[in-house]
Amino acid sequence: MAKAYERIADDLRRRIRAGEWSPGERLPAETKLVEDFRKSLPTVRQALGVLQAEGLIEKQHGRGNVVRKARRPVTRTNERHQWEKGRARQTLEERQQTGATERDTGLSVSDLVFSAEFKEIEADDDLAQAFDVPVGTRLLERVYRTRYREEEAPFNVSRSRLLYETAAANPELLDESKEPWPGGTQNQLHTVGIEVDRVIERVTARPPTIEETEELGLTAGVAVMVLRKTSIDTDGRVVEVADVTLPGDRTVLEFTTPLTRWDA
């Protein structure tokens, strides 16, 4: 038999996917849904717990609880990478009309809010591995955010590191004024003389740090994708390592393989 606060919860899911309440709307107040379920406020509040952990509803301060807006999705397919390839060596005018972000979201240039943060940090054990070079190697670390300009959180966090003697050869690429770049990462290499060859991509899942939460608008249970980018240039070299922190309630991978046909 269902827990008292399991069939509070069950009728408050009903109730808002029936429309009851609209996202973005407060629902009753919990002294108010003490009176109408005739339970206790402990109770109460664990139903209204396993909504939040559910994602339907958020604790808002000053509102109380509230229906959840269903957040901008993004979906980030492997075919970018060659996508952004193409367009690496486009004149700047073409390069100015779209970005990755906007092919992930479907949303255009005037919808987004960006921000980047670089610094110079020095390779510590993890990206002198990944980079194969020794640790205190100087890097380029810039942090990216890009964000709907309809929600207060960005889609996702990117941390992405180049040589720093690699990113010196065009002193642009040390400027975050110039962010962001018409044509990305892949255009930035291509204006030192890279080419990038191919891209690795690792994703691993775990529970979000409270700096996470906070940062990407995260609601109780939710966990987050990290994605491990490694690009190699045509000489075999590692150019780039970026690591991407994805919320998991918004977030779709989506993979494309093509498969090479057998003989007839």
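All values reported here derive from a predicted model rather than from experimental measurement. Residue numbers count along the first chain shown, from 1. First, how it differs from the form predicted in complex with another copy of the chain.
Of the candidates R68, E179, H81, D104, only R68 lies at a hinge (point where C-alphas switch from fitting one rigid part better to fitting the other better) between the two forms.
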The other form holds:
There are 2 protein chains.
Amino acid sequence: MAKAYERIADDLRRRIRAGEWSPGERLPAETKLVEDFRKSLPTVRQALGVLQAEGLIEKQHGRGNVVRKARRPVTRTNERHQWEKGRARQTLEERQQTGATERDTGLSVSDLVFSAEFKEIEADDDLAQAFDVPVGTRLLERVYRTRYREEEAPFNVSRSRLLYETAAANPELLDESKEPWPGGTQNQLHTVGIEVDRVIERVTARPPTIEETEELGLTAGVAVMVLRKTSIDTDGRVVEVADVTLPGDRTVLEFTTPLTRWDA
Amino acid sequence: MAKAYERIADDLRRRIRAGEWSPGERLPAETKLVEDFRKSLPTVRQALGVLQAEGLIEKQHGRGNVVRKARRPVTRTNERHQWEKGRARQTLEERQQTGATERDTGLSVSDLVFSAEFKEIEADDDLAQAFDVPVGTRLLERVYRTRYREEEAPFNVSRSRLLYETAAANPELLDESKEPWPGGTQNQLHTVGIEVDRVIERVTARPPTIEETEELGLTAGVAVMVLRKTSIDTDGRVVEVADVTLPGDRTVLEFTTPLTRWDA
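Okay, that one was the form predicted alone. Can I see the form predicted in complex with another copy of the chain too?
Now the complete complex, all chains and molecules, led by this one.
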């Protein structure tokens, strides 16, 4: 059976979703919840902690627990990679219609505000190992932020690096003003003769740093997922290393692993 | 360039790994670190927070920041599913040799301590939806905990459910004393005529609950990943729904997505 705090969280979650309190409204005081649920204050606080971690409520200084305006949820599937690969060789017109973020969020191009910042960096120990190149090798780092027009914080922050020499083979790839690039990174790589063979994603979780809390609009009690995406080309070379930070209260990463059939 | 707190964290991490302080030893006091690094106390604390989230140090009441004994790290790859499928039809002797946890941790069967608890439950809203069955349908819930013999906390806690009627077709599948079952769930399903076609994993992150902190041996500042694994058989039916809670300080989830070749 569910624990007491889970039952309280389930009950409050259901009532928030049903609209009993609107965004910006306060939940009953903790002491009132203790009375209503006939449970201890620590149990009630644990239930509220669950709803805070889910981003449903926010503890505001001097106001108590306030219902948050739901942020646009994101489901990021690994099927996006094959989909992007399919689009990499389509016409500009086809590529311009929609991108992976639209796919993940169900929003359209006009709902999204996009930013890209490019800079040249040198590979540190970690990136040198990831690309299998000497420390100090020149890389092009591209930092991407995409947000919903009606929200302040981006869905995530992505730091994507290409080998500088690879990108420089097509000078347009060095120019941040060409972003958002129709067809994304797989099309960019295609313009310099690279075909991606597989994508490896490594995921872990931790509390956000102070900067991430600010940048991603996180409330207390929200964790982040940190995803390192490594793209490997058909010659077995690492061609892109991206680190993506995704808020735990609004993001689900979904990975489908097809298995070969026994009768095959 | 890296931020000040990142440079401090990098420096301390390197020195901990190099053995400058042994597990159980204290780092220099925060005021001393402020002097050494010539940075503010908030910056030093932010750096220490990074190392806490990584599980490298632990803040002990009255003792300060103490180096932790490194816990066995786990890399859980999605390749485990195809590997388990391959083993599902092998002989008992072959299946007995090693399991998925050994693969993820690099440990051998004799290094691991395993526990399984079975109980019959009724599908709540969430599980009814996940299995596409009516609320109240009988399920077999199996809770698995595997730990390294030299550690107290398990690597993760996994709650796996099968449809009760499916499991009951082989009464041995209802018996927790038969666990650890050589060949795991895919072999168990094979004994009742089920072949898994694909596995869908949905991952998110949040701070741990109080129970999870205790059960998984977490220190302050560690987040957990919550993974829902759904196994779908060759007829498109959901045959297993498992919820796995994994500590962010010791677990990497790795997913490889192969892409079809353009010349194929």
